[in-house]
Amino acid sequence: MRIPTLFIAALAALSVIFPAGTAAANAPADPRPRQDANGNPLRYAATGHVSNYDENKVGTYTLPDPLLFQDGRAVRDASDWTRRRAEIRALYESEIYGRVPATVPAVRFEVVATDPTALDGLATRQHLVGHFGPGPDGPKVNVVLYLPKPRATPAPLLVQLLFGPPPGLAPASPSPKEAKTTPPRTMPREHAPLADIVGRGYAYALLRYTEIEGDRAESHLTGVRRLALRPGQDKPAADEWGTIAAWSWGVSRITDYLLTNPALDTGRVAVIGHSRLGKTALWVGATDERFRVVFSSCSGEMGAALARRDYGESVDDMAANFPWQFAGNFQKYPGKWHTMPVDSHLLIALSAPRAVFVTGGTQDQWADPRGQFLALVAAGPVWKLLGRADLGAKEIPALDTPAINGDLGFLYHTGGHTILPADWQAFLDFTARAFNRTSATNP
């Protein structure tokens, strides 16, 4: 068979552009600017979309109504909301984060160390290890738990996902392949006021998210999702869990074990996460009603920020850069944001009537702080329907002024993509109010 001349010429041209053994990654760097004049990241999606930071170019959008069923019927009471909530959750499981498969591995826990004199005697510190799967070589997650002392009643529990290892635990060494091919990741600041948390009478559990499932192109199928693959399956199905759902599932399994401890209050539990872990915290709240408070810090696109609002990071960016974090079906939506059956206000509403606290930073416009605030406002009618207090604001609050009097809370801090000490204090105050409104018998 003769090979067409034009095909041969095309191959020759490609051999000049990319000689044998040269990857496309070695092509000349993209000359387009990577930041705008204010230092905000610029991304150029394959769909042609370019990051926007101009409020005048956000465009118009219509959000799905949380209080309308998909068939157009109105949600009129708490019973209706239970059914509408199930409808929204099913959409998120099918189209966005993915459903947890029935083949998830079993988890067993052991206490490997106990220090009764932690924090100068304020707490007992336990090091727990969770083992996923039946074999001794399966993934394992290290959990550090601080129990306040003395205590006359069970302690409320805060659970935080971390980017780095919990305090006192050495970071895991990268694999030889990762060490050669992957630059070190800069960890966001996430230090909590340990003494203050324990001093308020809270127990505090910390874990590193990547010990549940990896978060890189080369490692995102090396943890619990790998163990859940069925015979002949080389990746999750299009509607099965991405890594955000896997991390969320792991948090719930860890909480299962923690709450077997009679020293902990099963009716007052909170989850904390920053950035992609802020997205995870929102999904934890959506899927596990034991969590009475959700703290989602700077979670941005596909977290607390409205996806239909064209500002900062976009659906296109998330789908291209972090496809493993979502169900395969999420790839339907780059360039078609308005066709998504959900948006972030619905994700937030899945926690109603429980409490949700969201933060954003002035130097983190990539995460669209205003879009996060607007999502809280749009979720508010659900709390009102259920007889609870919404955010209580229609305009974004003044900088560094917490809006935490209702069951929805927001703080716009001066600063970047981080959890600041003032964020922690506002969250702890917000949580104290929420816990005072709840108990194991009165959600």
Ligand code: GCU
Given for the second form:
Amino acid sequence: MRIPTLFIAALAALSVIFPAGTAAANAPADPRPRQDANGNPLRYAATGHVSNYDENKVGTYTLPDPLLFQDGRAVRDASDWTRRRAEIRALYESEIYGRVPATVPAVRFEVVATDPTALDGLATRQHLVGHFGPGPDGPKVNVVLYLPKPRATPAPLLVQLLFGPPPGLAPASPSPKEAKTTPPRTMPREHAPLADIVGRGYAYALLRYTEIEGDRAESHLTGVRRLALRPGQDKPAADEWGTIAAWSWGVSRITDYLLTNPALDTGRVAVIGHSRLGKTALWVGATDERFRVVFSSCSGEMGAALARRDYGESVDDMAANFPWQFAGNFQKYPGKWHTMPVDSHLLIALSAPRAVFVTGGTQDQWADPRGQFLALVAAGPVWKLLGRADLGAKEIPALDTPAINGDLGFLYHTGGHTILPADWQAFLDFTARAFNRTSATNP
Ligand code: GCU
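Now show the form predicted in complex with this ligand, given that the preceding structure was the form predicted on its own.
Next comes the full complex, this chain leading.
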């Protein structure tokens, strides 16, 4: 009985990677439902796991204690936390997202266009191109930067990873392979209210994530990870970077360049990403302390949602359907979530005591909104240890009502897998308060 089950589960996994029309999709269809009665995705993992949406079946779990070292010693103060933080980061690097190898390519930037009259004269718009690697054939990332005018002091900077091209740039058609795994979204809804952002005096930089590294199984042969392969190496080692780490590394390199501009405030920088890019934003916050604020929208499994909580997408689904987004070592954990040395509250805690804002949607149970909220709660003791406030709430807040306390914020919106206008407003207000608590570093 086991073999047919595995076979059907493998077909279900393949149907995510190879949608209708491909050879794999011509295999007999899995007769089991792909959605439950409420429209939530149902996935049948090779481990036998089936997506759960019943709070009564979530099961019990014990989270790793953020304030205990791996060897069981207590984390008592901020200097202990620095060491515990390094321990957690190293675990995330070796087991989950992968470490960035020393062989990373150099990046060089050029400004290809400047428009001083953007947004009816409110902003200067620059189109920058970052070239990875020494040769002309390396990946190129287009960045659009809006700089508010006039400015008496350096402008805080928001950096957003997008699924589609930044505003004003023609969509590059994805390769046929990429089109299979990358949601076909140009997503105008990802774009924040530009005039609002600039009106608040913020600079805003936008980039398309797949220009750093593709989002598919063989992307290690095409993007920045290809340039980092050592002679004789045909793919990253088991503890080396998957694409989430590559995208976040790229964001850091772009930010290096952006912050050479004296018009930008190096002490007030935020990163924004939705869904897989919400996972990426959390990893940016974890690895790059220049980011004072992290906005992780609907990031779900292996983002803000607790992996040990069996609800919505699971480790088994992620490891089977998106293996390239992670280190090879992540494949140790399907069916053995409780053996992961980390969970998402620790990922969030890597940004402490900086500010983290997380959203979830009622129509996005796949991303486990409650599991995201519970992770923020479970990360709270780290903020407290560092003399800051935790989220305060212990119960998931009322719908459409931001729960914000100090440096932590959560918003459960009525709606789906997206950033809604109200999310943007709550995030921008949250960010304004976080930036006000930070004194400018280059006034
Ligand atoms: C899939 C995947 C999620 C991911 C999402 C997205 O649904 O299962 O983990 O967050 O794609 O990036 O939109």
